[in-house]
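Just one chain is shown here, as structure tokens, and it is the form predicted alone.
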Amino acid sequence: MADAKPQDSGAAEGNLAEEFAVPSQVEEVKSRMAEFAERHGAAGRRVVLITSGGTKVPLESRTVRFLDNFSSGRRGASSAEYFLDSGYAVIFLHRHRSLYPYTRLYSGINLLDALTVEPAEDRSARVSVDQSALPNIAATLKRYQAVKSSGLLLPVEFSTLSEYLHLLKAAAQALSSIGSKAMFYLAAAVSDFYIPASEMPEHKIQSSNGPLQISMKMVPKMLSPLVRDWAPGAFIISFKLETDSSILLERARRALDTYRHQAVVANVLDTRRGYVVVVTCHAQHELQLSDEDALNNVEIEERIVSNLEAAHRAFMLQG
């Protein structure tokens, strides 16, 4: 979420209601998220909402063209696995077709190349798996099946910016009942700009009309009502991605001062997979992978989750 001047949370919520179409399924999804949170909260388990992937901003009502945010969803998907390993239940609010926990490990592999059809005596076909083409597939499948059978992962999809904003609000309200047991890990790459529906052309913009000039509005900052109104008891982490390392920490601290949440995970685009800084009001923790870590396939998200899990425990004790 980008820096901005402090914004009234009521104004942000009003803009959301007026200018972003409400997804038809939002109430049904909100009910599922509330049940999930209450069930795991009652069992003494912490619940983390992870947002993951980029948001799509349509340029036409009957959308042919759109603006997108850079994000594969890698950080959100890998972090979900480490939170699950740490005992959390996870609501995974992710972009449609972005990387997904466990299957993300095989995103660059053509699945069909790893499968072989073997004829059986009863003329049925059996499918065998070349495990060398899918490294550690047996262990990964066992982990996924254990998570699924325990009901610890609730996936929720979004595609457009409107869907994301309304589903984030619904998730925050659903998790508010479990207070400090709730964590928000806002790793999605959310657009800072949009075209209001009232100003959007209905049909495809014609290139024959010549060069295109677009005027876009600033997206209301949902972090403010999230912290103040929707889930005021929760532990909330935002992310700050910059391309200029000289401004990174100042922007992270400014976000903390503006929104009064608990932590910012700050990183630079070129080094984001090996180095981040977790910034809080009282400290900053540099997390970095060594060359040996890289050779051993250690992921920076494991370090991020470990740091934040400990901070969340301390936060709950303070409450």
Given for the second form:
2 protein chains.
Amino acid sequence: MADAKPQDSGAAEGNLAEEFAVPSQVEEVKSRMAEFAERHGAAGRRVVLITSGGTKVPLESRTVRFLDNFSSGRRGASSAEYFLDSGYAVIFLHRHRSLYPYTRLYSGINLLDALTVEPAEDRSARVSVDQSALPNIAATLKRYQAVKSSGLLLPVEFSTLSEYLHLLKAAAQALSSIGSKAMFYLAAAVSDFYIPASEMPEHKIQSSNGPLQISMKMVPKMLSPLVRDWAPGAFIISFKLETDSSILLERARRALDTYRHQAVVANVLDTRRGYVVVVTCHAQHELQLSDEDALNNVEIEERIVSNLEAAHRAFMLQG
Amino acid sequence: MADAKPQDSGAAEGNLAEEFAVPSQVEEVKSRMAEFAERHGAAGRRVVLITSGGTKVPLESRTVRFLDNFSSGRRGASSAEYFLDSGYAVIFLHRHRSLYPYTRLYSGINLLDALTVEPAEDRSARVSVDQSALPNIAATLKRYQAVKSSGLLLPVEFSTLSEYLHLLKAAAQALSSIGSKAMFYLAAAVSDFYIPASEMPEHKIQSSNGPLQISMKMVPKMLSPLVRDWAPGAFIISFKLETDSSILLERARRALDTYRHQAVVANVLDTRRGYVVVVTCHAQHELQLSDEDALNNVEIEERIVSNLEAAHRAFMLQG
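Instead of the form predicted alone shown above, give the structure for the form predicted together with a further copy of the same chain, please.
So here's everything in the complex, that chain up top.
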């Protein structure tokens, strides 16, 4: 999310339903999120909404082609694990088929390469996991099952930009009841551009019509109504990914000045797994993995979550 | 692939390396494909090259955003299984992380939801598959392992349009030695449009620059040099997907008239899993699943492959 654009700050809220089709499940999901937040809030637990993965922007209404953002969802999925370890309840708003907490550790592996079949004496065959193909699988599975049965993880899926925008708004409203106990950790790679439904061709664009000119409007900045109207008491973190490190910090600070939320996690595409800067109103914290960390499979998300958990605690005491 | 565009018919071959960066692994992959084709051709086996999944078209050279095509790779992956069942050796040229033969049957399932852990008497835990969560897994696994050890399936991956185009050319050249024993089954959803490297910004496009205008060139039609120059003796099938059924057959026939290959498998987005038309120079065959077929989990790809296998056999006898 997140460039400075004063003129668009009010547009998002009013026009959302006009410009972006409302997904059918949004009210049902909103109820589930509200119930989740109330239950955990009442138990004195903090709740983080994590957004994760890229958004799909259709070029045709019966969609064959779409614009997408580079994002596997790795950062969101691994951060969810560290938030759970830190005692948070987690709403995981993620792109359909992007990486998922715990399962992400085996994402590059073909399932069938990791299984073995043993014929049994009766006619049933037993299928087992080859644990050398799925390192640490027994421990990961136990942790996954414990999280699942604890009710501390609520997964919600989106695919398109429209779905993302409506579900983010619904989540913000659902979390408003717990005030400063709520954190928004907006790690999804959200498109800055879209084609309004009214300007979208119905059918597949024909290549026989010649070269393609695509004209895209700017997506309204949701951070503005989120901070101001939907979740004014919450602790809100946006992310800023750039490929050019020379403009990174200036852009992060400009986003903070514009939206007045609590922090921007700034990172550069090539180094994002080993280095980020947490930029707040008064300070900036560089988080960097050392060579030793890398050898020990430490992940930068552990450091990010640790930093933000402490900042969130301080924020709640102030409020 | 595949619209009629006489003026671009020669462009692909000459300009490929200029307009589309050559992937580093192309020569190594070409050698493996050539060795595979020769080995199986010498054994009297037919070889099919299946292309599968959508192509990624970057908008920036350090890519954050890209254009993509709707395609899970389901049709290509399931067709590969039926070609293997029919005795073909299969080169499976597929988009990275698109659906894969056999594994595709479990693609919607979270791996960790399908496993159970049993503590053993010694400290090792045994991890087993819950076979109710992965229906028919023992039989599928045995078939997968048999195919793998037979050496009849050669998987090759692409992500971007450039990789696809270069690997398709390499495959065509690699298969030229077996003449009419080769089939090309071009099921991938290939972009019709791209941004030339020379016109691409290096860094992430900034949303602060305002609305986005994208101007895309047409991708050269590879079918033309494929049929004429690279694989003149082969049996070549292209696919035509439309959302508007009223233009489908006319466009399929126009592609055949232009490229003079052997067949177009024509299908409409909404009905593609139950109905296709195999259009050839002299005829068109409608293939449709009945309600009973659907109840029995028959897949349309079984019918498509059966139809084309027979046509390929007839083609080889003519040649």
